[in-house]
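Okay, so here's just one chain, in structure tokens, the form predicted alone.
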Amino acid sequence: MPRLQSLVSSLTLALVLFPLGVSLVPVRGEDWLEFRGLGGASRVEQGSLPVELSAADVRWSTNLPGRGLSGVLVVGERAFVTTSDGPTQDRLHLICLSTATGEILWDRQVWATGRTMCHSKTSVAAPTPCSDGTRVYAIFSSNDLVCFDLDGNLQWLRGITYDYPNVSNSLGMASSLLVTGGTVIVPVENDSESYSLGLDSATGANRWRLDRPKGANWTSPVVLAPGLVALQSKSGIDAIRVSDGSTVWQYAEGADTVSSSALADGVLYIPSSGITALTLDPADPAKEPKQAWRNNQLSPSTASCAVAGNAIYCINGAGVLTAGDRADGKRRWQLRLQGPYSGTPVTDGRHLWAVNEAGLVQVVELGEEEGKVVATLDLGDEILCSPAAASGALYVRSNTKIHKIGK
């Protein structure tokens, strides 16, 4: 087993140059921790990122090793983000960079011990990275783990395939990470073993392993409360409790295996029948919700929905921007935007930032009752992550460079 030998000596080296330790960078409320921000409802602050854009707005650029769609994570000063290099991207990185320069302050490597073919489009480096606020926690479509600190600190790893080693999804593995409550939840669902993990954050070990439908599935799951998340498969959704894996309630009726549902306000959005909202007992989650409205005109594609202000925003896979309302599901109006799109917007409820596949990013002034243009920026460069947004700036990652817009 040569590369496994590789492997460990390479994270025995990591462990004597970088000792164990965990930063202390406290957790803002700014910070972008996970795939699509809190809830992945993709939303930030009213006012808080830039509309009229400009090539002076693009603060820098930085090329990356390697490639890869994962999104950005920030964390007070500092961005992450993994690639994959080599002939089989077979080498695994975890980068981390300064948000006001761009310069990267540390780039941590591992071979992949697992399973490395994968769409021409995509990556082994396709699922977002998660943070608490003091370690970083990221998986590849290998299903090889890393935990890092803040610093760049080895705090440990899994190559998930030398305990799961039947695992199959001939397109690769794309779902994100999620932390919460101490416990990284690792969705690792496919056409034959198929399982998602609750891992303990500081250690790695297995809280829970849960068997989960057979069926290539790409979505990433949701904290809907303290102590409980939402698993997302063809079948529907189910609640999770984050202490022990358990099943506290079930959504039956089916659900996309692209898109991912997003919270926002106590109601979980899911791309089911179009969009399904469900609202959840605010005095005990754990109940079993109660249908809100469900609306087909709403049909995210590839792009999952953003979630702001009274309205819901989605992208079909004809460029096509639908806004609904929060309240009944009604659509309100629609706009062609110049697409096809792969990553999710971000909107503040006012407007909403939509890059596209060749690096356009518009932004849509989001009226009552119609939407519209109002800016363009051309990034020259193949954009299929879902961005960032952070600090009154936007990350974008292309599979080659890291973008950042705005202050």
Second form
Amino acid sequence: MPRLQSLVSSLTLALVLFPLGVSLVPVRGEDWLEFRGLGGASRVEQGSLPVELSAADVRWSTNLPGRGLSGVLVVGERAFVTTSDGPTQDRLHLICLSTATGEILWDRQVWATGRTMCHSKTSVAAPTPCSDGTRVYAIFSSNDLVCFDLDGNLQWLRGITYDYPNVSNSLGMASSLLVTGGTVIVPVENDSESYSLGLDSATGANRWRLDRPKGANWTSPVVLAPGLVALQSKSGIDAIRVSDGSTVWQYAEGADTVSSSALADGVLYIPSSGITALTLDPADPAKEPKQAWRNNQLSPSTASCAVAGNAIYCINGAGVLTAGDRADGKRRWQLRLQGPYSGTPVTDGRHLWAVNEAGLVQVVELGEEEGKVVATLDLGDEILCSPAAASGALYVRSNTKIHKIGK
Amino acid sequence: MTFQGPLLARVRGRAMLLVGSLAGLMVQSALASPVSDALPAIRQVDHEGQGNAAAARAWKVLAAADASALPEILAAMDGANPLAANWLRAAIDGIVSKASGRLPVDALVAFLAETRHDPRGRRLAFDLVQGADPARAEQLLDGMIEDPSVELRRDAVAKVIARAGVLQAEGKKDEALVAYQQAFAASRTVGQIQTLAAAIRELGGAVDLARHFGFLTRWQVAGPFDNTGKEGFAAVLPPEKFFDLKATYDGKEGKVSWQAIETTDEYGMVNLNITYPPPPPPADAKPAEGGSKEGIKEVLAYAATEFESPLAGPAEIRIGTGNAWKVWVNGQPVFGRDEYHRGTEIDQYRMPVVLKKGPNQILIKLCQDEQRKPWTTEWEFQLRLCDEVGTAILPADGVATQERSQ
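Next up, the form predicted together with the partner chain in place of the form predicted alone?
Whole complex next, starting from this chain.
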């Protein structure tokens, strides 16, 4: 989506959705408001991020109180990140920092009301929060969900496992939140009591609760259009109207339960039999989409694919970056990067910024015929999150720090 | 029979305490301070977002309060449900962030000294004292080795461990051993207990981990029953309907009956693959996918024991298992979960129960799925009885056994 269109639609969303009494801060096009950014495409404006990188480009690094691998949000001049700490990782933090200085502006804590057990590689602070520009919504692996305004005033909270005691995953939950149409989409899908919920973004009350396929699911939803989201599971994709939770169409050919779909320019790229591309009806995205192509040579692993320009970029479990043509899905080229990766790369269509688990930022020049690593920056810090990108800077976090790289 | 959520049950179990605390708040609100007036709205939040809108308005009042209000807000956590406690917790963050370090330390220490207060509130009070006056907080820990707050107790025990380490380094092994043993007896934190057990053993001391935790080690088991397609989890099989140790049942491969087993695992792990080993594979069998097959699949079994409780009253059943399971106490369902092979740890599941004095029957159903990966062979559980702090409840006669009912 062009930047102007993004800005206009975001402004419209902000103006329509938020009731009086909440300080109204327009969502800006350059904000990063959800896991993998707008549409989950992990896409930024061309030329907005630095290609040449050196240690001097690390503008600030701030110690975090607690661990986590959730992604960073950027809303105007504030960055938001979640952490957990304590002997059982049951102290849950939502932290607001100044994007200019890295100073922690506020830190709000709650205690976990659900189980905090998870695999040692992940964390209770695994899901990325989301924002509509006036509030920040954060969920944790314990299924505790909090909503604060940008100044740190608590708006509401929920304990999803407190409400539904078998909503949990002993390996850890990781699906990120989404907010659209005044509804917070809360995927808490697992082997047992498996739901996705739509909550009133103003009060946290249930608008709807859907029974979902039983099975561990770490994928995150994607906004298909205002008021319409895609929920991904092992069964495929369900397009859900956020006003009432009704299903408007289904793609039932299965999908991955780790890497998530991405939407770019009206096409949904699903990790299903490799990648399957569905073209939404531009006049009515609620209508059944058409399959554009499928290619099993595009095989994302933990990281999801990024989409920009005329290509889709996927990193597999061996750290091999594959570029696929968005027109027909055909593989253009491959490039072995230094992996492994947990986080989804960011791209502007000309370059791609990939941060591996060892904290090595690799900048790849994206050609028609090949890709080439043109710059690297070693952060010396384990990075498992998907980077955020806003106003010319990348934001990544580790179990101990958050870093700003760029302008 | 329906299964009751453990947290819901916990809330119900505290109903009387909540009523009492609300009454106290009503008396306080007669004093008409804005904080006192705001607290009831916070405490009335409940499941599925109930009361959130009113709580948000009240929260602003609390967060704007002076730091002198901290003890009152902390006290409002007494008997509060976990959601209300979190509203209060976040408000305290708001107060502290604008207090510029000027906290009512003496009042917080006095609050902390009253162990009747909610453990979460007391731990938070300690953290506030620690932030304002670290030396004083450190001193306070010396009296907290038996504290009802698991976290405060953990930090107090850590100090004893550090002292024991110094003694050990100085070659004073006997004194170090005594200190480690004191710390071990007090500790209720799994990792700390394991560290202490190793230290005591290194110095020649003995520890009984199963007894310290309160793991139940003697069971009667019946199985295997069919769990093809994981359907056995929901199926109500005869042992759930009527418990009879002399009964025989139609199992998956023929008649099955109860048999006594005892685990010697010091963490009380009951391994059903030992009780029900798979038949030897045919000579021409291909290796199982991903590794060797060490257990039978798509089965379930029941394990039962009788626990002689020394007292009537509230307790916790804590279970660790990577298999799907259900548990009953005295014929009443407590909880169950149909998750397979996502990991296990001690105290993975905590459930409040009420024990009667004398014999209490505990029945667990343990299900195995169809997966053939090496990490999916486990078919085991550990179960212990303790109080809310994690202190083992030991049987009246010192043994958790099924023997008396045979």
